[in-house]
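Take a look at this single chain, the form predicted alone, given in structure tokens.
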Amino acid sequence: MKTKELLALSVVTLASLTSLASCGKVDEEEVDETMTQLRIKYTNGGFGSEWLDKLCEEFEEAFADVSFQTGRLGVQIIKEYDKKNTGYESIPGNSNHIFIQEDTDYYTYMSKGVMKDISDVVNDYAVTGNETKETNRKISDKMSDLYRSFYQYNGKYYGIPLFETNVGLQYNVSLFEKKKLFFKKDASADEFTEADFDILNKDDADKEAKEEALDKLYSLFISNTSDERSYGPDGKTGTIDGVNYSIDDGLPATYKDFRALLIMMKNSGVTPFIWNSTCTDYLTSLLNDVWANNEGANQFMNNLKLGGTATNLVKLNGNAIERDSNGNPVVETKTIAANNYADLHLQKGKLEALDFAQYLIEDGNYYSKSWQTSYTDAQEYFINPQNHKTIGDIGFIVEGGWWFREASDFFSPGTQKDAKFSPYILPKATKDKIGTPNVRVSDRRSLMFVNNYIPEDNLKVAKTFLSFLQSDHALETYTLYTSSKRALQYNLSNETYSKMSYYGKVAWEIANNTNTITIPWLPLSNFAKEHVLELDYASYGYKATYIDKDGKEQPVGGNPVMNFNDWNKKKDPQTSEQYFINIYNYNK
């Protein structure tokens, strides 16, 4: 591709379609001229910034006898905080150097030259002090083949991701402990019919159905929190070369099992779910994951590229899906190229996401009024059940990976740190794919890059600390304090390791399990960099029209929840099938 049309690509920035990883401050210091300044602007969203305030710290420590401009010793990093990313317009003319940003286009940000060439760093050793960097891995080496691969252009780098975390269910490890919500060992709700989950849901069944119905449901679940539990999505338990499969055990292994746990869930008094109103896009987020987790990883990145060669696309059959003798949807194989990427949007796992939609949304599944609920409320009466009894217990909260940190106001002094509270491994839609690997996408694109129009005395330090920002100290420091994951690859020493919330601990090692692929929302083709528009990590996949009760033809947006909830509640009802033909028909 010349390098002109690369270049020329989207004009309007994603960030101004989406929201960011939750939904600051400027500092104000006193120039000290006898030192070199260094300006920072940071998107100081959910993550917080206390991990970039004690990085900055000790950069200054470590560079207090350094000159990086003649007649200043020293350098004073001046912070701007807020939750605003800055537009490439502003840019030029913007007095701060490094800009850390979420859901920032890279590609545009680049086609607009607002961004400095930062080879020489990423093909180079961390900076670890002065005179000092790290001797076995450059930074470049660091990145993944798929990273290295899309932030590089025309063999040149000018940018570096930040976090990589998903949005999907997290939950009360402690209220699963004592309402005893775990899977015994070796149980499965694999056997159950539709008629067994209809029993259960309706009050009205008939007693003695309903009674053998439940008896079949709690032989399920543990007795004491000490039973030995089930193998869980992935298939296994204990430590296999290296791997700890035990992360997932008592968890659903297929959607079935999920149904059960909600039901059980209700049964027990918790409401299964809660989410916000503020950014309904989690949920979109969530079944991005979903889809994700059931197609399989490089199945998936074919929509990211919008091509491949697609072997999981349900085969239609006039306006309904083409079913085998079991009830199964027909698969088929295509080469996907820019004539029929639509063709994507028949994903066997984008179906399947569409089933766990209806899950989430089924009657008395969710906190009715998350609708109208904030973040911030949200994650207090997740944490808090206990002072608001009108509410009750929750078990799961749809939420981003930087919830733990953002909600630390919500906690007791002093008990964050040992609250059991984790990142929940999705079932698998079908018994068939249990053992297959955990696939999530990172889809709030972080970046972190030096501004194009740096005063050249300021370049130096700029890089210097991009360079120290990558260095495996700096990358452990930013997991201690946000329980997430750098979109690097690294270790934590047992120091830092042992220094971690119980959730940190727990979100690490799923994120860093060998079992665990994390897709990052990028596009991974020319073609798709030319049409990453349609690539809204918000509504690629689930945008459609529908014939509604009335017969006329209805759009909607690209959250699912959202349009199952309005479809039940309009009583116009769709079927996961229903809507997954429309979705495919208004995109082909």
Contents of the next structure:
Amino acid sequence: MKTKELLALSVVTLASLTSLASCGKVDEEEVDETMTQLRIKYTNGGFGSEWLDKLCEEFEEAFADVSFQTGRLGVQIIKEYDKKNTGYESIPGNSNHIFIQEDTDYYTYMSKGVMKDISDVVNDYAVTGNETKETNRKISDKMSDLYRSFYQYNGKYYGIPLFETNVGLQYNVSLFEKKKLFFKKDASADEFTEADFDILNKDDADKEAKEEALDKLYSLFISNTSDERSYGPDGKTGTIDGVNYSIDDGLPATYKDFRALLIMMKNSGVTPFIWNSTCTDYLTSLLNDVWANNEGANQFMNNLKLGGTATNLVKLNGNAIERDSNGNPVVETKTIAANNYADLHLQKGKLEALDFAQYLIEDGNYYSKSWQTSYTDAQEYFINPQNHKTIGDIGFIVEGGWWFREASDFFSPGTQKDAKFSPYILPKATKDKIGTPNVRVSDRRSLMFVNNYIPEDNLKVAKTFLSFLQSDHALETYTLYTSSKRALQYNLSNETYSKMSYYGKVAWEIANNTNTITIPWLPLSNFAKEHVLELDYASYGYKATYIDKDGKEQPVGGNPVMNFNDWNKKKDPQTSEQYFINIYNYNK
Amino acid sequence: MKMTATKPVTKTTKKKIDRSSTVFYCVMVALPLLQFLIFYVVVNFNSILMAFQEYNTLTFSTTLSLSNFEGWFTKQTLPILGVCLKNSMIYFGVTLLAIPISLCISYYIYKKFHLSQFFKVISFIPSIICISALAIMYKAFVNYGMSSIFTTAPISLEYSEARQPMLIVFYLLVNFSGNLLIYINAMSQASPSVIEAAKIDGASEFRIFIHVIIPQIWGTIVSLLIIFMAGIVTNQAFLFTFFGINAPAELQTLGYFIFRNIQEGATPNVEASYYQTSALGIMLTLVLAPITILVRNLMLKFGPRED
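Can you return the structure of this protein in the form predicted together with the partner chain rather than the form predicted alone?
Following is the full complex, with the preceding chain placed first.
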């Protein structure tokens, strides 16, 4: 063979090998034949792997003197981390014993028989060490009723959810303090009229009227960081009956407050929002949160049951919303069944979510290149605006609970723990809803399970480890490292809490607060399970068609923020009311 | 002149010839038929079967049903399919429009005219560079390099009037070189003596191209057109490369729509999606296959001939 051909062949071989080598990161550790091997495949996403590394290490140590197989002592955990899930079709031939994945449909995997029955683990107390178990609550008791009912199939459990987090707004607390963007005590923009907002938003408004409106606006906000703050969307402050109501103090309580805040931010040289173009479903998830937060947990869950009694359905009069003398939509109550579940698309909370979507894309409200920004760049701009002079300060990022761990590399060494960022508690649409619980939606379907094709020799150690991962200690470890909550019920010890970052503490305070209700986006009735294809969190609520300015019917994707923005760009603006009715007509 | 008498064909000889012809035909057809059975029917048997089964996502059971077909004729799905079909046809249309240009450039290179080698290298670059890298470069060039022309970055999730045209340009650029290679290869098979004869008869380059080269490579053109046609429903037009699973609804092609529909993680229950998508695939095949065969036959019947 000629030298050139040989060279070309070598390059191709090298390239192929390199690409193969990059497929998943498998622990290079050599197999120790004197120990029992436990192989774990973990989808290493935003939450990182530190929590799992720590627990694996502890497990190996705790069971160093235990024999799970004849002739072998101790456990050697071999980890395979990458960002991809293992598809069900690859599991039968897969050597891993335990899988910990994201965005995995439990029922699809179950239907394929790739998950081992782990009812004995779930219906037992969690393992804490060699021959020691917890004694207070069984693992099933740590699951909420919703998870228990979803994960139990014909009386058996095949998997356990990993995390529970919403995708919503995260805000820069330091920036809010520096720019004094918190509402002062008893201040509210509820008296503001549309005309006031128009004047505030317009550059060419009458000078005198604008100055008056600006005075009114500035009077809402604190002058010093030590000033007493408003009570926020929960309408309370301090700790009452063991519930901390101070977390949202100073934050807008209503949409009008929120709009006032956005104008205040822009006037202070702050770009309110940034989001990314890699995962645009974050925007849909945010709006699902807004919808649920306005609709209330019980009413919102009717969507996940495709049934129930809906008490807050907007009444339509022909092709328009029926309104009372004050201009508020008239609502009605209906029993939802198989023949009319499309009526759930008339929930008033959704109409309010669509209003909220429009605030995000109003002039100057978002970083204009968000639609071309990767999620890592968005995080970096949000954390370090000082490094990007053309971008400037940004108040909110649309992100999931994993972002703070995911963005670790963007913090200067040693600064992340005390960096003042926080999940944001959303405002209510109207004043009358102040004080109702903070409702959020956890729409990522995480799952841990044992490979049904696991060799019998490894089953005991796999089940023991899976049980260990559900112990209170393991749950706390997860929260400590990820600043997020496992999808089980547990508390944090003072010791763990004190070790957490500022963000982690606030995130925990919100997630574990009895005033917060987190709804898992799961089909919650048998009927809903049969119609699961309709229940895609990224499209369920907002798909529609509309008649464009040329009179043609066009499909509309499931992302309202993108849709409103596109309509504006096409100079074919649609109102939230039109869009709302279109969604209903599309689904009915 | 010595005449040789031909042996009259007897009934037995005719039978023998017929039999051997049948055997030859069977032997020749058996292999592709076997290949079709193994690599299409057997492989796709379950996929085809799925189209006629309704999958229950609660009990995981299936029942024979035509509901997967009916499901595509609803007011929810028809507008989406309409847009996808329109986009697929746009890409097919521009591919057709590009054929004469590709043929001209191929001929230019084939004839080794001025700077032909340079054009050859330039044209083949998209085939040499990895498509993802090419897409990133193109996106950066269009969004940032041409930012003085476009107020909104054309290749982004945000609507821009230039978005689809820019995607079409990329599609053409990438597909162009592949076709070029095939055309040049076909032209090089053209008989030099026929070209020489045409030259002696005083034919211009244009006439040689139209009346000698095109008829000689007509088979190749027909084959490529059949491939393009068959690809109407599978063509993703590089939307996944640019947008992942988030391509805006108005840009989606049938190929992209089908691919996204069965993408794990993009749907709440991928297993159930398989059944529905299978039905869509069968319907599209049933529509497209006869049209493709018809077009092929018409082109072969009415196309230019070498004689």
